[in-house]
Each structure stands twice: as structure tokens, then as C-alpha cells.
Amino acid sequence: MNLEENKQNICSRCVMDGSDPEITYNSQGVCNHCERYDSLVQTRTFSGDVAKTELSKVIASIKASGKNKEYDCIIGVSGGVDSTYVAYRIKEMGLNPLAIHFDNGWNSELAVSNIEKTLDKLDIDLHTYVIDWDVFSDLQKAFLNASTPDGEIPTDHAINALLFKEASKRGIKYIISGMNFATESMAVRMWSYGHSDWTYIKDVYKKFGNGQSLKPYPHFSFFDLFNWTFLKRIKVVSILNYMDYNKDEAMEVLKNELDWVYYGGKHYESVYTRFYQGYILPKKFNIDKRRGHVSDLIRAGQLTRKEALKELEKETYPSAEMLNHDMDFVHKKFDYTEKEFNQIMKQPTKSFLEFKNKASKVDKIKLVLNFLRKKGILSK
């Protein structure tokens, strides 16, 4: 069955389809992503009065860990709705965070404005890590030439590394994440793989990079992760899992309280992310990440299936004018001619499975972490 034929098989509950080549359906036509959600949502989220009680406990623990210290927790800030809402809520609850921003050279002007307004209004200190552009752009270009759909992994991996490194260096015991399982739980490894797999990232760069040292690039191994999590006991708390989180309501709060401005799409605060998700993924890989985002919202009861399908009928880019602008910007930033970029877009697609990787170990670690969360040993 080819991709176009497979895409006709759409989940009867959400809108996931055969653009995930590993999707499966049960006898009622419900996909494996919906089944995974149902099996984990109770172990990953709290709601109602229980949520209020558990949230009070975790906030008290964070405050106690930071007593007589400059900061009690670390947050990552991108200017997006989730991280901005986390900043707003934890300040409201009396925490004293240090905001960390990873500047990879692709911030939109609107993202910079949103971050500045948010941190000024909330009186939150900011530490920005500006990556060496020669090194980082070479890594991003290596992923483009590797022809896998994982072009955003260099940024995602670096952000996680940076948060843990700063927490470890400063003796801070809590990282507050903007992840929310109810509305952002789906993981499609054939769409995006490598968030914690340094072996995969190194192998892509070895085969398609120009051989620079990756020392300036924030990264981590599984040993680093074990050291930070179990020896230094740094905890990652997804605070939005402790409340009934509704994205539309959160955006209204941010607009009204912080003068925050919407970007027109999820993760579009970065020009490269906007271009990657809005142009490269759909055009080269036949992947529309909005399909995953709206499927999450369907499961969370924040969008109907009919509304989601209507949303997917829209163009993947906010406007043709913005697409042309971003196309030119990406060409110039990467020093590509139009012909060179088009050649990359025409290269046959690959997956992470064609490179060295630790996928089996990642799967085992996820099983262990989910077990520990189910037993209440790890935070939500």
C-alpha cells in the first residue's frame, strides 16, 4: 500500500492517518495513538480537586527546595503559548524562576517581543544561550542533507540539554516544563525522532556535516540524563498536567494580561520551525504536523473531529507572502542558492533507522519512566 492509499485510512476518533507509516487501527478503526492516550492519560494528568491538592504539594516542594536561594526553578522560554503560560502561572503561584532561552538564530521579531513583554511584566530574570551560528547551521544543514524529517531535532535536543546543564550548574532542583499530556501527548517517531538520542545526532553530523567540533552545541548522553535525574535528583515537572489546561483559554489570558500576540500556528515563534513545519515537512515528506496537533485536541475534548478536518483544509502557511519571505530568509541564512535548496527537496527521503541510533534503549527508558510516574515516584 503506498502513502496516498494509506492516507485514506483515517482514525475513526481522531484524524491521524497513514502519513504515520507505523499507525495501526483496532477493530473499531481507532488508531494506536488514541489507545496510547487512553492508557496513559490518568497516570500523566490530574483534574478537579485532586489537581488543586497535588499542585499545592508540588509548589510547596519547589519553594522549599529554593529557600534562601536566588531561584527555585528553571523554565524554558520560546515565546510560545505553553512556555509563556507556564511563566505566568508559576509567578502567580509565588515561584521565583530563572528563564532560559536558547537563541539558535531563528527567532522571529514577534517572538523576541513576546518574550521581552512577558519577562518584564512578570519580573523574571533571563539567561540566553546564543549558539555559535557556524556550528549550529552546519548541524541543521546536515539534517537537511540527511533527508530525514527530523530537522528540528538539533533545536529540541539542545533546549533539553541546556535546561539540565543550567539547573545542575546553579544547584536548582526543579525544571518546569510546558509540556501538557492532555493536549500535546502524541509522539510519532517516524515524523520526528532523536530528542534524547545523541548517537543519532552525531551520526547524521558525521555523515553530512563539515567536521567542526560540536563542543559548543548543548547535548547530553543517557549517562548525563541518569546523572542529572537520579544522582543530582533534578526533577522535571510538567506543571500544566496539574491543571485543567485549555489552550484557547490560556491564549486569551496571555493576550489580556501580558499583551502576548499569537503567531498563526503552533511553534511558529521560530522562523525555521514555521518554514520546516509549514513547507518542508508537507512538501517533501507528506507530513502535516497539524494533523497530530488537532488530534491531540480532539482527544482532550477541546476540538471536534469535524472542526479538525476543516482546519486541515487550510493552507499549511499563514500566507503566500510570508512563505516567500521565509523561503528567501532560509536560503540566505544557509547560504543556499534556489537551485541547491530545490535539489535537497528532491532527494529521496530516509528515516532515522538508516543511521546509528539508540531507539530500542529510548523505548525501554520511556517504559520505565511511565511505570515510575504510574507509581507516583516521578512527577507528572
Given for the second form:
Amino acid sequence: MNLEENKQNICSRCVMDGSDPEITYNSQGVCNHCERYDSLVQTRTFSGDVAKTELSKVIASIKASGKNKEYDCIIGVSGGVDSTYVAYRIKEMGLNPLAIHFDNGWNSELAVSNIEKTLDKLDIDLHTYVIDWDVFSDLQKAFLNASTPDGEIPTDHAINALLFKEASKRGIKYIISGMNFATESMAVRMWSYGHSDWTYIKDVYKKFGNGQSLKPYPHFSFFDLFNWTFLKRIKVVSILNYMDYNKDEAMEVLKNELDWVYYGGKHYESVYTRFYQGYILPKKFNIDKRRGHVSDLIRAGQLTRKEALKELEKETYPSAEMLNHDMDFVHKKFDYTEKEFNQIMKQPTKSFLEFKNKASKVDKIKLVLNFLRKKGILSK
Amino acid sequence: MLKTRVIPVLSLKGSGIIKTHKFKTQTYLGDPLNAVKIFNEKEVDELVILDIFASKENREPNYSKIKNIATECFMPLAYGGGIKTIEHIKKVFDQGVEKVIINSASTNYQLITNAAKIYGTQSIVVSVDIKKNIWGSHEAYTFSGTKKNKISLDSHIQNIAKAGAGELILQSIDNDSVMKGFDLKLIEKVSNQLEIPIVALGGAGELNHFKEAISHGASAVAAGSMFVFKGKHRAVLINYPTQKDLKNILN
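For comparison with the form predicted on its own, please write out the form predicted in complex with its partner chain.
After this comes the whole thing, all chains and molecules, with the earlier chain placed first.
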């Protein structure tokens, strides 16, 4: 690395910086995340007239797959903006979804009331999977003790597993996802790794859990994923990639049409997510997830770099009072004394690389998926 | 006139909460702390927590669990389950609970009298679980609905009132979690005989059911399933009507 590169510590286009230890910059000072975005945006999203035709095509196939069935697709609901907007739009287009909710014991009141209002107004049926709290809390605590920044992985992995399991069980062929390339294209593996790596999750639990059976915990291996995707032909459609998705506009629609209420931060509908992203990640790992989020929005043209930098100057927590409440609540839920929790906060940090993992396999699969999307074989 | 209380009821089993159906099949609902936190923010009037198998399993109340819940609870909290003696009652109050509920020990009328003398009649609640027999008459049960009372229902409730209970939770086992409405005949029959407030429990599925219970003599209404299940798949989702909806239906 030459001296020039060494000096640079923030991307000249977005606001990603050295808090991603694997960041690289090109000769213009643009980071690898921006370069990745530019190279993939065409293959991951549609826009303009193409988007309209492609969207009506995919909606028609979803409807056809659900002919004479109770439901034609599955959606995950969390009460957050993306999943709620997906529900709103696909109902508008005449789909008949079954909503699935993963209850991990950390729902905020806003989350449940947003879900309730959405489903009532849109007339969508709900199925909830409530994970055994003794098992799940022990898995979350295992990740805290493992000292990697992946404490939200137990939830993310389980949601994916649950959606596939329910689709497979009920013979539903489509999962409509709220993932969207426009406002969340970026994956920083040193900030959060393991969404699809059961080997890693298992190893963390083996080393730091209290030995309960993880059977109630929805999970999947690569073999399961292969079975669901290629044998059962369950397709994941990220419907927001078929439209010009603007988060602010989406929120306005939801507020007006569904009486939906914003909860003040990305994914802050869950108390643990709020605490994890607003306190544990910044304090212990020096990771501010908002940096990634606003960088995504800069690339999508929904935020200027200046606005983003200003946003990052704010406190990570909506208010000090809320932080205190959440802190007490987390201690109580996990049965930690203040001292025990502070001990965890002080432990040296680690990464998933120090555990068993399938990272190289995940990378290969991603390459294959991107290739298939490029060729139009896989949905966006 | 006092506002009609609308009370969610949560049943403890082990470390989690569950919902029974007709006192038999059980659905797991998750961690009580989170449910309580959500009910706090929904500005619930009062909350009932029942450790439903404590007496049957001959256990004392789990005091540390009660304390955990009570400290999280902003609304008045009533606790029942495993209470047999004045010492139990004292210890439950020490955890920060506002009312204790006596069920399996309710034929020990002396206990009710003693407790009411010490803690005031308004903080001693008795609950009675009731099942219809094959001839359609109501009979009281204890120990999670497994043991039929020897004494007749009419005499039992009159004794409870005389002993000094502040209110009576009247629970229909047959209607538990059915969500098609309360046992209105039962509410009418019991409320006609008693001066103390009756809390109707068992069968609520919609707001209108509350109205029916009140018009048949209940002073307050309580529900389990209605506040934890959503829609035809009975998906777990904590909910509670808005104050506006309650006003509309109950005034």
C-alpha cells in the first residue's frame, strides 16, 4: 500500500471509512462498496418502463402459482418500513400473501401495533412463530460472549429459515422479500457476518452456550437452501428492486394509508436491535451501522454526502432516557448484573474468522447467484 | 361512574407464558417481561398474572419471577397461583404486587378473612373456575380445573363474599380461549347473588363481548386469548383496544 492510500480514511463518494477494516479505495478515492454498487446495480434493479413490464410479469407468475390455493406468496413482517411497504404494494397489485412474523422476545409496542394495523387495513392473514425464549436468549448471550459483532445474526438467520420452512410446508412457491438493492446494497462482513452460515452459529453456541438443544431455533444449512431453491423451486423475489424505491416516500405512504408509525432508526422496531446497533456496536466494536445505511442512500441518490455526514454527528440513540430504559431492560431480560454486562463490553473483540465458518463457500454461492441474476435465470 | 376495567390475563408456565384452550391444550407465547412491556405502552388498566400449575404441582409462588414482572409493570398487577397461607400472601405483596388472587385455597374461607383484615379487602381477589356438568349446571373447580369442589357453587361464592374478598374473578373453563363470548348466564346468576364486583373471564373474542358481560352484571372484564392472538391462524401478537374504542363500546 502506498503512502497516499494509507492516508485516506474516508470514501470520496459515500461516507464509508476505516471502521470497515477491509475497505479499499481506487485511484479516485472511491471505495470498494461504491465500485461494487456500480458494477451490480444494473443486474439487481429495474427502472423505468422495463421495471413496469418485468414487475407485471413476475406478479402474473406469482398469481398463477397460487391459483386455487389459499395464498400465493409469503412475506415476513416486522413492523418496519421495508416489510410493511412490501405488504402494501403487493396487496395493491392483487397478490394474496400469508404474513409470517418471527417473535424473538424483543418486539416493541410500535412493532406489534404497526403489524396489527397493517394486517387489519390490508386484510392479510398472519402466522407467528414464537421462539422458545430460554433457547433464544441463550443463543443471543452466546454471541455476546463470543465477542464478535454478529449479535443480530441469530435473528436474521432464523427469519430466513422460517420463511423457507413455512413456504415449503405450505406448498407456497414465492417468498416476497423487503430486501432492496437501492437502499441496502452493502454488505460489510466485518460488521455483520453469518446470515446464512449455520456452521458459524453452531460453533459460537457450542463454545459459549449453556448446551441446550437448538432444535426449536429455525435454521438452515446449504443443503437445505439447495433443496428449497432448486428442488422445491421456492423463489425469493425482492419486489422493491422492480420499482423506484424511495424510503422517505414509502414512509409517507404508510403513515397516510395505514396509520403506520415510525420508530426512529433503521430496524429500531426491535428493542434488542436498537440496543445492539445504538449501543453495543458503536461502544464495543466502533461500528456505526448508520454509516453503511447513509452510504447506501447516497449511492441511491436519496441523500447528499453532506446530509449524511451531518446525520452521523447525531447520537446513535434516539434519547439518553431511552438508552437507560433499554439498558435496564436488556440486563433484566438476560439476567445480567450491571457488572457482568460491563465485563462483556470490555472483552477484547473477535471476528467470525476465529470460529468455524463457511465464508469461502458463501462467497462462491454469491458469485453464482449474481451470475444467475445477470443472466435473468434468477429473479431480482 | 368508575371506568370499566379491561384486564389482560397472562398464564405462567415455567419461565414463559402460555395460553390454554379449555384448560387443556397449550400455546407458547414467549417471555412474560416483553409482554408486560408491550402492555405498559398500550396503557392497560390492570394486569393479571397467573402461575396456573403452581397449586396443582404443589409449588409456592415463584417470588423472584414475580418481582421481575412487578418491577417492569407500570399498571396495577394482580398475581395468583400457589397461594395457600398468609405468609405466601405477605411475600407476594413484598414483590410489589397490588392484588393477590386466591383460587385453589379459596375454600379456606378463614384465609380470605385473615388476609382481608391485614391487607384490606380491595387487595384480596378470589377467582373461581367453573365448568358446566352434563345437565348444564355450573360447578366450581380448583387445581387447574382438575378437582371439583364439594360445596355447591352458590354456597361457595356466598362464603367467599362473606369472608371478605374484594372481588371475584369468574372464569368459565368451557369458554376458555374459545373467543365466542362469555358465559352470560353464569355472570348473571352470580352477580345477582353478590354485592362485590365480578370480573368476567373466559370467552372474549371481540369488543362487543365486553359489552354483553357488563350488561349481564360484570363490573370488569378480562381476557387472555383476545389480547394475545390475531386472526384465523391465532397468530401470537400482543394487542389491546385503544381507549377510544373502549369508550365507544363501554359507555
